[in-house]
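For reference, the chain that follows is the form predicted on its own, supplied as structure tokens.
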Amino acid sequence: MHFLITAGGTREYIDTVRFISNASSGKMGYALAAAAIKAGHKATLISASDLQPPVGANFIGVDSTGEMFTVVKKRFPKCDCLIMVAAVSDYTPVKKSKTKIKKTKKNLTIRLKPTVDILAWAGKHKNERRATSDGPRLVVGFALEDKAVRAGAEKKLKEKNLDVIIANTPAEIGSDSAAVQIKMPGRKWLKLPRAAKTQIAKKIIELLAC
């Protein structure tokens, strides 16, 4: 299989040096790419993280959500499975300052607008003909929820027309371990107890490749 995997937290620049982002380390996405390669699959990693890419991965670095979307659209036709692990920024400045914003004693207001929903786009286009074969394409999303974890994840699974949703909590951010819950339409929840992200990634790849 050819896995297309996104990782890291995207950056939305306010001016030439400052940006809006989040605490995502990118570790799970990198672990998934490494697990896919180790299992004999092909992995393209689209990353906004500064981590060292796994050996054998086709690495593409990006900064913003818009840049990530551009690359996903370009690579999507040749993948068998898209795994959106990246913590993409939900908002971006309406206007980026062309110069560094100077500090003053006045309050600063920054207007934001929603970013493109990459996962929803993928769910809408997942059944389009693939460049490599005619079989079905899987679209997998991650749902980070701090309350009502399963309810929030199931809503995302349905609304974005996904094949798999993987739910986790803020406790996983930056950690080398994770505990996740996995849901597919019409199936019961599968709970993977806390383990190293490398082990969780191995089990996820095995599940998707079967």
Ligand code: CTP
The other form holds:
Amino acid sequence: MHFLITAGGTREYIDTVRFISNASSGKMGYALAAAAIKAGHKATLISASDLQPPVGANFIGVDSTGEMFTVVKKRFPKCDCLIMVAAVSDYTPVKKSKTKIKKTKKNLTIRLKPTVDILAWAGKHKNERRATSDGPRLVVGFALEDKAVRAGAEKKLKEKNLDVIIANTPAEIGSDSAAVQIKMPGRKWLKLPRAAKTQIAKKIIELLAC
Ligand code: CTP
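Output the form predicted together with the named molecule next; the form predicted on its own has already been displayed.
Every chain and every other molecule in the complex is listed next, the one we just looked at coming first.
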């Protein structure tokens, strides 16, 4: 299978040196790419993280949500499974200053506008013909929820027309281990107890490839 995987927290630039981002490390996405390669699959990793790419991955570095969307759209037709692990920024500055913003004594307001939902776009287009082979293309999301974890994740599964949603909590951010819960439409929740992200990634790839 050819896995298209996104990782890291996108960076939305305010001016030439400052950006809005989040605490995502990219470790889970990188572990998934490494696990896919180890299991004999192809992996394209679209990353907003500074981690060293896994050997054998087709690596594309990006900064912003807009850039990530452009690359996902380009690569989507050739993938068998998209896994959106990236912590995509939901907002981006309305205007990026072409020069470094100088400090003054006044309050500073930055106006933000919503970004495109990349995963929802993929959910809408997943049944379009694949460039490489026939058969269904899987679209997998990660849901980061700090309360009502299952309800929030199931809402995303349905609203974004996904095949699989993997729920996690802020406790996993930056950690080398993770505990996740996995849901597919019409199936029961599957719990993967806390383990190294490399182990969790191996199990997820096995599940998606079967
Ligand atoms: N996602 C995306 N594009 C966005 C926002 C999120 O593709 N603009 C993807 C993420 O990569 C993840 C999934 O959607 O796979 C869920 O992301 P999450 O941050 O948990 O939820 P949101 O949809 O952003 O909703 P909210 O922040 O309100 O929980």
